[in-house]
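Here we start with a single chain on its own, the form predicted alone, put down as structure tokens.
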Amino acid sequence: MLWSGWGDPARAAELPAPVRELLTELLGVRPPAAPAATFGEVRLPPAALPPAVLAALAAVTGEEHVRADDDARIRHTRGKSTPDLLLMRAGDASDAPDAVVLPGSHEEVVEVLRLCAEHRVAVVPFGGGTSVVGGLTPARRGYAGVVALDLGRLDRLRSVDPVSMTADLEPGLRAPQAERLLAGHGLTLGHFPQSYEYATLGGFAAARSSGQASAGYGRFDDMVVGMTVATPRGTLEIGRAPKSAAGPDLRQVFLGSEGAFGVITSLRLRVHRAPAVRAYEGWRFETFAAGTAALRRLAQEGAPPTVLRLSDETETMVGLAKPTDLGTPGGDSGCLVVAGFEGAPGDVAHRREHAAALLVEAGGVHLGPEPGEKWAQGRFSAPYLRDSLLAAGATVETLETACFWADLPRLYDAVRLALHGALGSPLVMCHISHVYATGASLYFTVVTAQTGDPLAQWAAAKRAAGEAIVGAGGTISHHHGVGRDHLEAYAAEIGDLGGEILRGIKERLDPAGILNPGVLIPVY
């Protein structure tokens, strides 16, 4: 993972000439005044962790699994939000952990947490480092130091139950690794978010991730039927059955907890037969409203596609739904729907026929397989595009929300209006990428010319968008989590009593407050 950007540096690409021209003419984008910092120019604070604590940690995991070198500290600094990347590109690693600890077992995680609680050392659970909401930037004040608890050594497929269709996997597995291991048993998770190539299973659970095929396979939190969690108070084994009436479901305490309540050390996940057929296609609607109505019918009338997403007019025109074609002259008009079908041949044929009849009746025009296949080909490429835009002098970031269908038009308009009010004349694009019988998500991409202080520029826009989301009845996050960036809006969403409940759970499981301090828990 590139320390100051996304993914594999070899896959970074320059912006096509038409895109550079559009940025200049439409948005007034100019190259940054200074080049991005090199790795050797990164400013690291001195490590603050007491030597005695480092030695105690090394005694638990082995010396080779406790790292305090510059490379490890820099690569475990922050996540991958635009503010995170702007700081790293400026050479600012002031939030770097003092050390990186790589436990090799659940027992080692428990002991590391015990030691850190004893010495008041903050612990940031670290998977793929893909957080885009400030979820890897702890509060340091009042702590003897900060360690990043890298779970990369917990990377096994522990067992498969083909009768129950579940698998036990460890949290440090990156999604492609998990898919390869399950493929050996003819299985799949079916979880393919945009972060798929680098994110981990533990991160998916801790942030309530939702993959691009959620219409067919469900969200990641729907897949979790059991888990083992290490806390400073000890171990929890959760999930004796698929569903239970034995009180509140404690799985829900840790799903979405972002490492603030405990560290997930194993997951029992629902799995699926690997699909025999994958078919992707495109449809065109005249307007976003018409396409939205069609998606709602598909979600509510049964047998929806596995992948179902709708780009608004601006996203369709720019071509962001097909990143590999971005900048190609002659942009599409209307709104693009991508529908993907995965499964057994008969099931895929039935669902395609059902969807086609409904989409035609709703006014859709079939575009054939090419748009869907182009989207599938470039589905993990957009984060690389963001790096190129930042390098060109544009501020570019995403934000997402969800609401009930009845509120969706108002929410769509409110967020776009707020972003335009905060940024002047930005390029604002949106798509629906996750649908339910009762509602859907909205995922916005914003591009504007960088000011002299792009961090303050985006902070103002983010604040305005968050207020618009809360005011229009949306949730502050559908699948990115809360982190630090959404704390204020999240507090408004759950209210004072909701915040007290979260603080009560935190105090009981983590009395010393060492687990990812400053993240998720509202402070009043």
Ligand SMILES: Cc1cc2nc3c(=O)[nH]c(=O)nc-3n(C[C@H](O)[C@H](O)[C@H](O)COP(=O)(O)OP(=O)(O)OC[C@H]3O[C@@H](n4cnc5c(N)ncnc54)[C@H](O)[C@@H]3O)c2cc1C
Contents of the next structure:
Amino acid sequence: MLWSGWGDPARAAELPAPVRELLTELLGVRPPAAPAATFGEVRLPPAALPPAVLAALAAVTGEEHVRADDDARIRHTRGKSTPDLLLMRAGDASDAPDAVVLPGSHEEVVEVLRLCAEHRVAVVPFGGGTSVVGGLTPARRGYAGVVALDLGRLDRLRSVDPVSMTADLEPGLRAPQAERLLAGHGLTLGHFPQSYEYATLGGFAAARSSGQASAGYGRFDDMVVGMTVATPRGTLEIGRAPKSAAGPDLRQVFLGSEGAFGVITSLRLRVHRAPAVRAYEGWRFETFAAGTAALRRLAQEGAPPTVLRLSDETETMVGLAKPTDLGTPGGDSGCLVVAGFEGAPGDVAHRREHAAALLVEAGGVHLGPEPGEKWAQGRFSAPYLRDSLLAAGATVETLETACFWADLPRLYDAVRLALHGALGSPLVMCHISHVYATGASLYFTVVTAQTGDPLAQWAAAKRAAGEAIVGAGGTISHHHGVGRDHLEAYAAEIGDLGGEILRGIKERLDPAGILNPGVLIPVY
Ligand SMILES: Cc1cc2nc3c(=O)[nH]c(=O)nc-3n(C[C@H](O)[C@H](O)[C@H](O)COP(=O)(O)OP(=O)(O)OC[C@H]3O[C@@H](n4cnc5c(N)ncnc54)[C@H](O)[C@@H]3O)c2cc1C
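Please show me the structure of the same protein in the form predicted together with the ligand, now that we have looked at it in the form predicted alone.
So here's everything in the complex, that chain up top.
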């Protein structure tokens, strides 16, 4: 993973010429005043952990699995939000952990937590490092140091239960690794977020991830039927049946807990048969409102597609819905729906027919397979473009929310208005990214010319958008999580008593407060 950006540096994306023109002419983007820092120019604080603590950690995991070198520290600094990337591009690694520890088993995780609690060392569980909400940037004050607990060595498929259709997998598995292992058994998880190439199963559970095929396979939190969690107070094994009436479901305490309550060391996940057929296609609607009404009907009237998304007029025109066509002159008009169907041939045929009848009735025009296939080809390429846009002098970031269908038009307008108010004349694109019977998620992409202080520029825009979301009845996050960036809005969303419940759980499981301090838990 590129330390200051996204993905494999060999796959860096050039900005197409029409996009460069669009940036200059429409948004007034100019090259940044200073070039991005090189790896050698990154400024790191001295490592703070006492040698005795490092030695004790090494005694648990083996010396080669405790790293305090610059390379390891820089690569475990923060996550991959645009502010995170802007700081790294400026050579600022002031949030670097003092050491990176790579445990090889659940027992080693338990022992590392015990040691860190004893020495008051903060522990940041680290999966793929793709958090976009400050979930990997703990508060350091009051701690003897910070350790990034990289779960990458916990990367096994432990077992498959083909009768129950579940699999036990370790949290450090990246999504493609997990899919490869399951493919050996003819199975799939069906979880394909845009961060698919790098994010891990543990991170998906800890941040309640949602993938591009969630309409069909469900969100990641729907897939978790059991888990093992290491906490400073000991181990929890949760989930002995698919559903239970034995009190509140403790799985829900750890789903979305972002490393603040414990470290997930194993997951029992629902799996599906690998689909025999995949068919993606495009539909066009005249307006976003008409497309929204059609998606709502699809979500409410049964048998929805596996992938279902609707781009608004701006996103469709710019071509972001089909990244391979980005900026193509004379781009599409109207609003593009991508519908993808995966499964057994009969099931796919039935759902396609049902969807087609409904979409035609709702005013949709069938565009054939091409837009859907192009979307599928380019589905993981947008994060690479972000690096090129930042280098060209644009500020580009995404934000997401969800609400009930009845509130959706108001929420859409409110967020767009807030972003325009905060940024002048940005390009604001949006798509409905996930649908449910009762509501949907809106995903916004914003591009604007960088000011001299792009961090402050984005902070103001993000604040305005957050206030608009709260005011219009949306949640501060549908799938990115809380981290530190959404803490204030989350505190308002759950209220004082909600915050107290979280603090109560935290105090019981983590009395020394070493787990990801400053993340998730509202403090009054
Ligand atoms: C370009 C890009 C695209 C993205 N697209 C999507 C998307 O489509 N859908 C989506 O849902 N999200 C998306 N994200 C956000 C991010 O990928 C998800 O939040 C993902 O779930 C994080 O997984 P990770 O393994 O990288 O976790 P990390 O970023 O390493 O960690 C995330 C949080 O979980 C905690 N954590 C990690 N592992 C564990 C564990 N084993 N036990 C306890 N706590 C743990 C961490 O401490 C941190 O607070 C995107 C991010 C980027 C940068």
